[in-house]
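In structure tokens, the next block holds one chain alone, the form predicted alone.
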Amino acid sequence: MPSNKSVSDAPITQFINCRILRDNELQREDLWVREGRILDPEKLFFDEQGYADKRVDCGGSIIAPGFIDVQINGGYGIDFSQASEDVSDGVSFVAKKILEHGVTSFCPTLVTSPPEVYHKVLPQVKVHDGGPHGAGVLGFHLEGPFISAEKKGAHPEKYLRTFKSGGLEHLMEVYGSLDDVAIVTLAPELPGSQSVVRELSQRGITVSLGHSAADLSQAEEAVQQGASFITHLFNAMLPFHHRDPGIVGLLTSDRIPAGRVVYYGMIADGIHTNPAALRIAHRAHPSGLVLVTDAITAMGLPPGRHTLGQQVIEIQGLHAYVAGTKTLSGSIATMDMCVRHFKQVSGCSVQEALEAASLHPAQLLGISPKKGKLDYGSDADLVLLDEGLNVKATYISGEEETGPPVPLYMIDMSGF
């Protein structure tokens, strides 16, 4: 029998048992989700006189919104910089993988690739809601070309590319298009660069500093003309210095036009940033802090060689390296793995922890409150944790996606 005939006739499920993280604070009270939606018990108590189809006993669980992961490279011998007549699939592949650990929305990430990488993948995959089929795709994250030849990182340097007369016009040819684009990484202090950060930031993509040797003023400059967001922070840019700080000095600069927040990627594995670095960020600005994997095809896998776009990385323990050198490639950390590592180190609370991994990085897409929250109305895309932060169970609008997860190939994972 329906719960409720005055609005709809869809089931309603009650989560009970549980402690919901809503407010910045973990309360403890049921959640009741109808139609993939959150809903308001008491509209539905005295505006419809509506009850539970369904409940669902949380065995006092930490209710958090799904995280969502902006900078995923691949996972599970996928690589997502591969260009090839199935990258759809590979995609699909890591989406439903991944809400093994709590995501339930991502951004596919590209390396610096050539443009004939581009104009091959872009176009196979579409921003898609989650669901059976795994996490939904909120669209790609184009880490480069457009990057720093001193600051490429695991970058291959002969893709790289600076912008010419035209600017933005120059992008679109190496991209092929800009649909289903959602972050573009590139480097500020690149000529012609603040003209694209403009027009990037006027077509709704979401700007990201990194890769970078500019200075704190070109920094600035570029967040006055839309960027909003800094690539894993402390990597692949100037270290701090107290005469210049460079992008780091974002974080508590006074030039950020009122209103606006800028928010920083910070890869929590222990092996990126030491802890008191990324304590020492948290600390200076908190609210902007977005937990990312910064993940590559090797997560999941043994040890070994694996591949980075047009780069060879190599396994070692936990640690992912360009073949043959000590240069950093990306993590093989899952986004629970970086939840646990931020709040042992940090001495964070358990609700900046999870808003780390799911509030945040929805603010930063402007999808918020629809995602990263758990307001009434807000997608019902849920991840239940113990109290060490362990995944229990995630949930897509309202529907139970995955149990708990399988232990990273032997790989020990007890200091996470």
Contents of the next structure:
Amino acid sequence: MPSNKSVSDAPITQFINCRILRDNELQREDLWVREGRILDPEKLFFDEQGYADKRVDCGGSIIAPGFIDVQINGGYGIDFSQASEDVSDGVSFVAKKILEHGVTSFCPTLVTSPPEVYHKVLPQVKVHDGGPHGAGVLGFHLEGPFISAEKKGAHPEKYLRTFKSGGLEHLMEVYGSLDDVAIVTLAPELPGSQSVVRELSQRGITVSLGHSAADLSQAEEAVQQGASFITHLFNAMLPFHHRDPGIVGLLTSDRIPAGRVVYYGMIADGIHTNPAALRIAHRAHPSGLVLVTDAITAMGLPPGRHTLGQQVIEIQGLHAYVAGTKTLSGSIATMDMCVRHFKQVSGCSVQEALEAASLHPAQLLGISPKKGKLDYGSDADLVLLDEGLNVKATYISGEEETGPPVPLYMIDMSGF
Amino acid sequence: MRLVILDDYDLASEWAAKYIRNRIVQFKPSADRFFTLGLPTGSTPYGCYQKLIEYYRHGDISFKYVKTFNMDEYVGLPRAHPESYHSYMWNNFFKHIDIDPANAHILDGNAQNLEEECQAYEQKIAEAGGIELFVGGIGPDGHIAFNEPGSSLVSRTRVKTLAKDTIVANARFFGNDLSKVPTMALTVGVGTVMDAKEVMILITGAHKAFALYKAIEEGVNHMWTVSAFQQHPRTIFVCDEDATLELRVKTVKYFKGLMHVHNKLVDPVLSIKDQ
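Show the form predicted in complex with the partner chain, please, the one above being the form predicted alone.
What follows is the whole complex; the chain from before opens it.
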């Protein structure tokens, strides 16, 4: 009698012979799952006199919470910023594929685009749980168009915007709807941005600073208004200067409101940031580091020319450039590659590397401990990794809106 | 009594674990005939539990047809508290073996009616056919379970208020804050343990030496409740050298001389693989 009918007769899975990431360390413990959540086995034993229906031998693997990618523009030929009729299909396609990289939740990212694109794309994709169909969508990340012309990077200049009077209304006109938006990246030096930052934060939307030429005090002002993230630190912002560290200075600023943390995205693909710079950021503020892929359409595709937003880019090896230039246009690294690279160049522990891809993004979005942790009651989104942090299997569970609870669904990487 | 003296804590833990293993394997428990085992908590039996888990992992023993009855539990401590005896048993034993949760009995210190809980526990032991082997420890004040000095030697399962010695001894598990240590506990009585077919007491460490001396070299006395087992037909005391420091040289020599006899109980060590 594995489960007590008066509590639940759903099947119980016990992962044995594994090391789990819990309480900021790797513990040699079994992991128990029922109805898509991590189960407390001691309560099961004493309260329900229950035990496992099914045991999964992990062969000594590490089990971490599923990775969360808060900046991903597409992949496998799909470009989220393309205004098409079947955006939802494209997002689902990528959602399915990134499970192979250990990503169980993500924020589909739209680069600077004209209003028509936002009006067409945003309504087609809702926030939803992951499952056998793919990783869960946590909401869009809207990167632009309210960014600095000087720091546009690969974003198309003609669609950049400033805040007209009535900041938030103007933003709503451009985007159309904020219902399924999780993050907005903007440049805080734009006039009128401070009230926008405040109002977006109050609506529960994460405000991120990026593609900006702001100085440190402008950035600090934005943080005080509610901004909590920095989009790909170092890239598309003023470089660190010892008399005005700019946005980078937020990592060690003493004007962050008490109890709040400023998180910062890092593309740890070995290309966007010099390893020494990555180490400086990590050592200055380790608990804020959030690994992002900033992956573009071409991720997962062979070398050549592909479309991103309204522009064309070119793949050369591991680099992706705006076609005809040497401007980086995004990365084609996968999240698990970023985790491995980050650990290798920073010399951090396995636990820190894994938390940068799971716990920290969950904390950033305010969805911890439901996501990003393996606490009792947390969602059972899991990634099994070997010693070298290669993905061996991804487990994802969730509930379909109209159906019965979905049993634990596994993607086996043993063939990769 | 048998007084089994091993050189150190690890050897004493191993001897005790082998003895329990042999008793269970020899008993050949089945669905119609469970082996009932009384169990202690604390630092003394920890090594013994580790060995039993090891034997289970190697496939030499199974707890599928074993029923366990723990000696005691704090009153009023949440069951999930890391220092509750439920937590101790889960983390140090139950979660590592194949015991059926329905067969693992521990007194509920948060029961609505503590007296009824105690009576029900005695009932459960009787329904299980009594305890085949009760494993216990000894407190520095000579108590068995929480039968503090002054407890009746024919007592049954009941609520007890803890003695100062015991509270002080337990403070180390509560951040050395005396105010955080529970002051009451539910415990099996001296009489309850005396009813078992066989009793094995584990005693290790110099700080237990005086209690051991009082328990076996002086008379039966309700101030040193372990002394009651002088009147049990089958008691084994398993100790390390340090625990014998207050005994007479004559006593220690006599029982050390009997080790070749005692060791027949654990050598050969039996396994279900051979059955």
